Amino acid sequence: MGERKKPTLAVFKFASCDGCQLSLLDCEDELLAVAAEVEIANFLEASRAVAKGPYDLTLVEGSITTPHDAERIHQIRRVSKTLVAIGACATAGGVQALRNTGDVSDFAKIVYASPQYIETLGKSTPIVDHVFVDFELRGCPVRKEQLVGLLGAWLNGRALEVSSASVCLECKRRGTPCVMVAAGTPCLGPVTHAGCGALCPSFRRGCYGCFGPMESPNTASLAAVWTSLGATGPDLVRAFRSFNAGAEPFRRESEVHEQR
């Protein structure tokens, strides 16, 4: 019998810090087990080997910020049987989406000595705004345990179960006291998608919203609680405009407080 042909895995980067790819490399022992089951066809962060495709599974990190990126993501989608967006940049535009609230040409004039050579889009947008995405993994960066779970589920032909609850549920599971109730610390946990394991509250810090908005977040109610704790309009704008500034619920709530 011939050797079993392994499914091909490709990983591509757009505008991002490489943190999500590093999370995959950080899987260490687990990654070795995965690597034994797949052929890594394109993953420049880990290997010089490059294959043109088609790819059975493609992981995409980063947001679309240039005309070249907008063309390239369509090329990648065409050669990918399954495409998964990983991390806040790929799923919500990332920190780069802060540009969406202003004039990019003004930013370019401040940063670059010769802005006329800069070719960029007016907005930083998630992958799903450009092509069909089979699945999304949230986080800044994405959590390595979820990456391993995703690859394991895909290899075994089953769906990955991801909680739609908020970070508050993770705090309760860990037995972590609510930082807002116990210490009056503003926290985005009630409106943020679970997945981080309630990392910041476990260190008595408020959640920063790394995993983006949960399903049906009541951002107005949370903003009212923050205000009762002494937060101002600018405080709320900064809170909702961070890792997931381009996520629709966070963007809308930040605009409500922008002029206050």
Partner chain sequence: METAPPGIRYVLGDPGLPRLIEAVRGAGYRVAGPKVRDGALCYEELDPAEALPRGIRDEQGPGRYRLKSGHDASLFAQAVGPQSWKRYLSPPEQRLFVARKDGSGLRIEPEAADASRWAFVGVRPCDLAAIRLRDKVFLDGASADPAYRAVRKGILVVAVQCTAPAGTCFCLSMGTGPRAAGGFDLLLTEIGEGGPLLVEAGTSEGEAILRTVPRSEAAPGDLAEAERRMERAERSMGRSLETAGLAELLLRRSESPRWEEIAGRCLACGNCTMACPTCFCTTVEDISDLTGSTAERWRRWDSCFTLAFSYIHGGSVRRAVPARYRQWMTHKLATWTAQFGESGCVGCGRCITWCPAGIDLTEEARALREADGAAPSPRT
Contents of the next structure:
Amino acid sequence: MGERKKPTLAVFKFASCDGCQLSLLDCEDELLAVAAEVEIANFLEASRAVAKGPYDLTLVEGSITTPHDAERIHQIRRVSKTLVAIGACATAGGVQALRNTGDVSDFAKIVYASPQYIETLGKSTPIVDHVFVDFELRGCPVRKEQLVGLLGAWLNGRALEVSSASVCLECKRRGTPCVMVAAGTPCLGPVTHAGCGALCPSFRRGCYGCFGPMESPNTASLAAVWTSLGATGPDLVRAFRSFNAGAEPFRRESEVHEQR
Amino acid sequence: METAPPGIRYVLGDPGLPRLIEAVRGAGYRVAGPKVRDGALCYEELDPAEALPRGIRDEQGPGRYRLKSGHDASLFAQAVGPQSWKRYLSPPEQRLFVARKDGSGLRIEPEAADASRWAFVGVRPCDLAAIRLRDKVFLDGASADPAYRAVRKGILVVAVQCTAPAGTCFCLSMGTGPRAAGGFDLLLTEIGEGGPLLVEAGTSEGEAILRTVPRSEAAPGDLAEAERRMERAERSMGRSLETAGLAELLLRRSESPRWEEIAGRCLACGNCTMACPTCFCTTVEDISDLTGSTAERWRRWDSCFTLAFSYIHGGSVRRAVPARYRQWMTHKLATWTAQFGESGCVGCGRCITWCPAGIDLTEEARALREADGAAPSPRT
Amino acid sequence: MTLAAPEAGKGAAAAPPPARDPMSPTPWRVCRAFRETDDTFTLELIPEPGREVRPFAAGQFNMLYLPGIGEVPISISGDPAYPHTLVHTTRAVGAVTKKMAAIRRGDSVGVRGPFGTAWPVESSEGSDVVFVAGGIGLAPLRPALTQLLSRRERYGRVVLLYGARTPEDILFRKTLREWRADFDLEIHVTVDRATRDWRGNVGVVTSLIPRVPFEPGHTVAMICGPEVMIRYTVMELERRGVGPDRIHVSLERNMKCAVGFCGHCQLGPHFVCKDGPVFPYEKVAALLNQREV
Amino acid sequence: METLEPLLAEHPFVRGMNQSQIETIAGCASNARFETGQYLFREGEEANQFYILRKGRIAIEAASPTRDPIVIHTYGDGEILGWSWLVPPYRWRFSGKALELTRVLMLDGKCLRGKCERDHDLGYELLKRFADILASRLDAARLQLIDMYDKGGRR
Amino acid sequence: MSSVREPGRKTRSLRVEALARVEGEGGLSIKIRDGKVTEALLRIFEPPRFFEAFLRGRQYTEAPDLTARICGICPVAYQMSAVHAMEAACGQGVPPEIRSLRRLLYCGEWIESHVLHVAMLHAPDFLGYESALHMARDHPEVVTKSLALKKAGNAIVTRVGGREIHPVNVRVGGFYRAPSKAELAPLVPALQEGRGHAQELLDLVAGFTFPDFEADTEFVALRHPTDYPLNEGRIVSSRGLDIPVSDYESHFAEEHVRHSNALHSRLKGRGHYFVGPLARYSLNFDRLPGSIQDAARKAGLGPVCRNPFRSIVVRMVETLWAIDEALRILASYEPPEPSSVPVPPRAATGSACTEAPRGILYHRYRIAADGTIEDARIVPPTSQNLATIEDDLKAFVAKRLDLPSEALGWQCEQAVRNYDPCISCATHFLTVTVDRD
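Next, give the form predicted in complex with its partner chain, keeping in mind that what was shown is the form predicted on its own.
Below, the chain from earlier opens the complete complex, with every other chain and molecule after it.
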């Protein structure tokens, strides 16, 4: 049986928790189908078989936090036909971008006995700050359905439909009564990028923004709503400064409340 | 739905409603009605053993909704909840068809309609109007939507007149409530705190069901009580909207600075459009399996507040939020009339209550009117 | 194959009744597929055996569907007299049209339609007719020209003004040649950017309007092209004295359902999919001059 | 000498002018004919006339050191060509070349400038008409700049 | 992998550039001089992420969500240690219903993580494949059933926690919303079916050939008065340690070691120790129900297992146990009402240790009266095992010096995978200079 040449897939990791690439292994129902359609050419977490590039599709997890990684991402870009950044680290710098608000050596001193050995950059930055990125999948972590959707779209030449509207649309479709309106629970849903399926409100908690800012986030208006619900300035700083602290609209809004 | 002659009004005694629902179920319907979930009254399927919640009252204001319980044993002493019956008539997510490739050929299998016949219990007059408006969109034009038609033709509407409007209600202004004018199979009016319900049939099917439950003909006192309650409801509307010349006003004020001002508060989150019982916009997504041999198209509720909504090759038409809010409000209150012969707003107040930023459509209309130089209309 | 008779003798914007299940595509076969220019191509579709063929009117569009890829509205550019061959010419710009550009003879394409309003070809009888096309906008006008030319004697002067970006972008060269040779039709083609070998006109299509002969008081204009072009074309036509009630334009908005259910294509009170795409200019004039409507 | 006044009078350009104004202008007019490829004027030359195209086609070109001249616009029957005579320093911005045998009415700009200085009513009438021409040129140039068929072109 | 023989000297260097099928990224380098293993290093490429520093100034309620991001493989473990530590600080316990639901959630992670390791990461070594996907060509059943079993574990985490990775439902004091019985009901058939798969997988791995290798390292695990340990218990060791979790830091310390710029955890005055399934199993065999003990015996295990290669068998025994425990909890599940208890903050320090799939995970927080976190310390299992892994490697390589480099390299990789190291977790405290040349 002549085997047609399958497109190659590579997965690379930068500073991250591994969760986004693990999402691929969590696609239990689709994993073997994926393996049948693509050649997994570089996916260390899954296989010790490593093929050299160029790769047809490269998924990049994690943010750039070291000088070495800032070099490595360029190498990866060079051998990747299509490069997709997956997850909050790769698209916004991730939780480790919390360092961006302060002096990284202060953080290092808290954690490490010998901080002089730490080789790290002052800021944690998304992949797109370093190389051209063909597509971004948001989320901390990405939703595995979107990952499978991405592969399906890519294999078939379809434009991947990822709504950049608010979480509220998903929440309302799901039929969850708004936690902010019905319970007074502060929620970042109205300024947060859809994609999670409005998970947190379905568990009666406010969205904490793990998919980052939506397409036209009115963070100032939402901050005013939060304030009316009793949130303080520090609450707002912390709310906008979590897993997408490095995303510009969230960073700006957090700074507004830091100054007050 | 066949309209029955103006019916005799009856009184159902206390366990009357469960008996009525049982009869509805007996006629082959799945029953959906109000249920308390996550702090709100949601319209969900009722189990046979399940009773409607009693003694629940609601407090509604811009961006605020709270349920209070334990007042009395009333069944319907609240206004509408966050959801509307559009969940059933136009599901939030719906597969339209499956496409299969065989060789170079293509087979399209339209989604088979769900055979369920639904009975909606507790439909408020504003929502009756909303269903009528949806019919105009999906049934009455040159084309009819097969999926909508399939659900719509099977529903039985057990409506209830509103005796306790909420702070965001303005159905009186829109001429849709609190009295029900039609579009129901059965119509209830609560005439005591957890006690008797006045009931009348609006269709022969409703009448047939009514005939099977214990009932007594309403006494003049019952009718007077119902009337007293309806009058009280009309007096206790939380909001009002001056509709005279409103459509022209909105079109005239399309460049008003007020739109910018609203956009300062508007989150462009789309909650208003999702909560609105008449908003009908949808988008579709085409998906496939990894090999591309089987594909599906899904239809989902969409919102004119998203950038993708007005996307044409090269960019979105309504990029700025003022334009998006203007589109929504102008469509609802002005251009809808040109499209479908009446306003797209039924005065249910959901867009006000469920706007996290508490933007009040009636207030914005008033502000636009004031800026237009017209005399400010009195507030209720 | 059953063929419903085309409805004859209808007035302006007469369009056949819509399909019963407007939401599900019907498979058609590609009988010809070819490149027109660098980024445009034409698909000719024929029905599967036994399938109903619905008549279409000049100016109407179909939704063309590639399974798992998506669906796009594309005007019909073929001859309304031969509805059993659907001709679609389009530009490869998005994922769907790019994939469509690679389609070959024998492949299947899903078709929903025809949808929308038509050019006022019949009601323009007795008048001078000016067609103004920009870019790919010639495709939706071709059926109107074809239909008009089949009854050429019923019209006064007929002019086609066609603007393209460069000489390489000129569509339907063969058709244009034939029309020039065989019919009493004045054709002016102009390009925004000339290349070395181009001997024709240079300049935007609107600049042709002052120099062509037609009687403004008795002229019907049909315009199709980018919205910017439409606005300036209307301005030039009005300068020449063509009344806005005699100008017709074809508009583009986001379309998903094509029958007024999805709401995307709204332009003020109009659903471009069912109240358009062809509009009397009067109806949309105010809207086209407003921002972000 | 044969007067060109009747030829001029039927052109829309002079519509609304009084007879004496038309005659005054006609006094500055002459007939000219250009063969295919012949230049009417060249970039940088003194601009002392404008043209009313009676029949033919003219291309406006910009010279380029490394390639053939770039054609910016073409003009046809009935169109007015040339406004450089009106604006100091009275030099042609571009070159004009006949694309086919072209007949024109050539109007002497120096002559007209003098007449306009003496007769401001005539000057105003001429200026209004040229303002319109200049505006059209600007519109056309802007539309070309937009490159409207490139993005947002319809399907 | 590369091997360098330096001419004239009997020195041999072995490098595994990037370890595959482990969580996170690291390499391995081994130096052999004159027939002796002089160095066995796990090299960590993962950059530091400063979690303990970021935690300062955050609210005590945020710790579960923030620390989950240390590791995408075992986020539940981080959430569990975080909430228990905060509850300890605030002096507030949770009712048994909430405890049960937490155990259920944790079982989900155990099943998911263990099966991921056993079937996807570890088994291919024994069967000679590059990956589970390669293995699937010859053993489709094994992979398919393993995926189904893994899915059943993930389904628990999803139903209870909201999603597999970084669940959203865990909070200090309990859960944001207790799932309804109807929501959890579909878990039961999947687990029942999964139990069969788990037994088959256990049978399969029990039949693998294991190198004869044992190390006499001190085992450390939690021990609970009645249950197999998950969320609570005392810290005990195979050499008699028996302390409350609050005493952790007086017995355990992180030390600098000469050959590494990583911090290695040690038992003060006693040296390396070992956490994880082998330790947990060997110290708590008597806490396993009889049926699981039987299954373990049938799989060839005694009550104590010291061969790290056999950890794959122990993981499957633990998986079986987690399935049974989950089914037991589900059988009597009633949604806790309320779904969480109030845990008002106070100025205090609290610590907790829970059994992550890879071993004990220690959290300690000092919080202010308003709930602001002032100081945080997190010790993940992999950091506690690093020194042991390196020591075991030395011993392992010493017996296999005559193997060609390629084969020895792969065997070393396999040996590392025995420990299921989670480098993502480890790095949050490791001092790292990136060295990939």
